[in-house]
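Given as structure tokens, the chain that follows is alone and in the form predicted alone.
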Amino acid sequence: MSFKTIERQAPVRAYRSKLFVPGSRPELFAKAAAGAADVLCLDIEDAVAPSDKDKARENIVAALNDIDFGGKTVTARINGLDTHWCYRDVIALVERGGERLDAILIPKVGCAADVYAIDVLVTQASQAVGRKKRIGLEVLIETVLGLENIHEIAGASRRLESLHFGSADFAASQRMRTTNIGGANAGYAVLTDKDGDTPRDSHWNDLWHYPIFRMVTACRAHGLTPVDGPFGDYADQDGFRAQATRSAILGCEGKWAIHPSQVALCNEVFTPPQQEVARARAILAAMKDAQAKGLGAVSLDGVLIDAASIRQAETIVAQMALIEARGS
């Protein structure tokens, strides 16, 4: 191991599903609070029309003071730093939103200074009203500039808790030839060799693998939580499940739900399968027994396990413990 250690600075939360609720639809707040999502995001940005921004902000402030969100993590997505709504969003949430808000999601972050700017506002506003609860920051990586500067962004503030990937705005920023919000594209494929199969097979590739892989790497290097973003076709449950599963395997701890029907899918995919949990617990038990006997590695069901196996197993068991605590 390196002499430099990675400390998880972010609070450890269950983050399988993050349901977005437009701030302009206050009639949905209580229903979302009573639902199955681990995290709620009250949105003042893309889900709200420009003419409704001010009213949506007031709706969210009122909800933070009046609605019982139970044990959920509650966040709010503010407007971007390049808008005149941004500072008003931050000040209203921090100074008038009571003590219930857990974190603020910053959209379209391009550099570390963007995070620093919001941190300054949150810190000063918190001091002004004597807030007791620390408000965290979440960053939405959805531009090529943000992806290029992702490691600097991930280390920009001690308030940072998580990074999220937004495929639609990222596609626009990179000028990708796709209108999908997440999901596959038939044109992003390769054919098998011309002298091989007849007809030749077409193998689709994942447009989003590289940015999500980079995001997860940056999160793990800075002790943050990686979260996959939206999947636009909420009628395509199989497509959603496939994209969420590959994100989970890459290391993401959760995914956005832009429709209530996607919450159960998120919770399903990002809950470790029971056989994986049972295997992880068996590994920890076997290694504990091996260490008591002075052994560094043993065989479990014909497969070698060692110290690296312990670290893998501990990750799965800890994740399951978080989910079980959330359920209780």
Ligand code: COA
Given for the second form:
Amino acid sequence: MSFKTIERQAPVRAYRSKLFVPGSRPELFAKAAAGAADVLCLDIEDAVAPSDKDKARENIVAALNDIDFGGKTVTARINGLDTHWCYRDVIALVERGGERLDAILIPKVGCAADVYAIDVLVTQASQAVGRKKRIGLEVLIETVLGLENIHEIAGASRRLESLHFGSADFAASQRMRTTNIGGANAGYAVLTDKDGDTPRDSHWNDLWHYPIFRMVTACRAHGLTPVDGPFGDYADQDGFRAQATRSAILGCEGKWAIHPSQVALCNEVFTPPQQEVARARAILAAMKDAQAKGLGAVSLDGVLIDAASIRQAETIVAQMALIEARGS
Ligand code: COA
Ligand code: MG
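Return the structure block for the form predicted together with ligand COA; the form predicted alone was the one displayed.
Let us now look at the entire complex, which starts with that chain.
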């Protein structure tokens, strides 16, 4: 290990599913509050038409004061720093949203100064009203600039809790030739080599592998929680499960749900499977036994395990403990 240690800055809480609710549809707030999502995101940005921004902001302020969100983590997505709605969103949420709001999601962050600017506003507004609970910041990586500057962004504020990957805006920013929101694209594939007349297979690749992998690495280096973003085709449950499972295996702790039907899928995929938890516990027990005998590396069911296996297994056991503490 390096002499430099990484402390977990993010609050330790379950983040398997983050259900988005447009601020312009207040009739959905109570349904979302009663559902099974670990986290809610009340949106004033892209799910809300420009003509509805002011109304959506007020709807969210009212909901934060009036609705019982139970044990959920409650967040709101503000408009980007390039819009005139942005500062009003922050001031309204922090000054008039009461103590219920847990975090603010900043979209389209491009550099560390974007986070700094919102931190300044949140800090001043919090002080002005004597807010007791500290509001966290969440960052949406969804532009090429954000991905290029991700390391400095991830270290930009002590309020930062999580990074999220937004595939649709990212694709637009990179001018990728795709209109899917998350998921696969048949054109992004490799063909197996020519072998006489044998039919050649086409193997689809994961368009989102690099940015998600990069985001998870930046998060872990700064003690933040990595979260995968939206999957637009909410009728395609298998496609969602496949994308979410890839993200979970890379280290993401959760994914967005843009329709209530995706919440259960998120909770399922981001809860470590029973056999993986059992295997992790068996590794910890076997290594404890090995260490008592003065052994560093041993075999468990014919497979090598050593000190690194302890760290891998502890990750899975700790994630499970977090989810059990959430109680759903
Ligand atoms: N939160 C809570 N409840 C929701 C919901 C949401 N985001 N979206 C739909 N519902 C409810 C509906 O009210 C309906 O409830 P009912 O059975 O009591 O009538 C039920 O879930 C089924 O909804 P459905 O009719 O299939 O959806 P819809 O056509 O009303 O809306 C979307 C579909 C995609 C427009 C809507 O889910 C939505 O706005 N999602 C969030 C989009 C968003 O925020 N995008 C930004 C981030 S990418
Ligand atoms: Mg976006």
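For clarity, every value in this text was computed on a predicted model and none was experimentally measured. Numbering follows the first chain given and starts at 1. The term rigid core refers to the most C-alpha atoms you can superpose between the two forms while keeping them within 1.5 Å.
Asker: I want to check residue 303: does it shift between the two forms by 2 Å or more at the Cα, with the core superposed?
Answerer: Yes; residue 303 is a residue whose C-alpha shifts (by 2 Å or more) between the two forms when the cores are overlaid.
Asker: After fitting the rigid core, is the C-alpha of residue 196 off by 2 Å or more between the two forms?
Answerer: Yes, because once the rigid core is superposed, the C-alpha of residue 196 moves 2 Å or more between the two forms.
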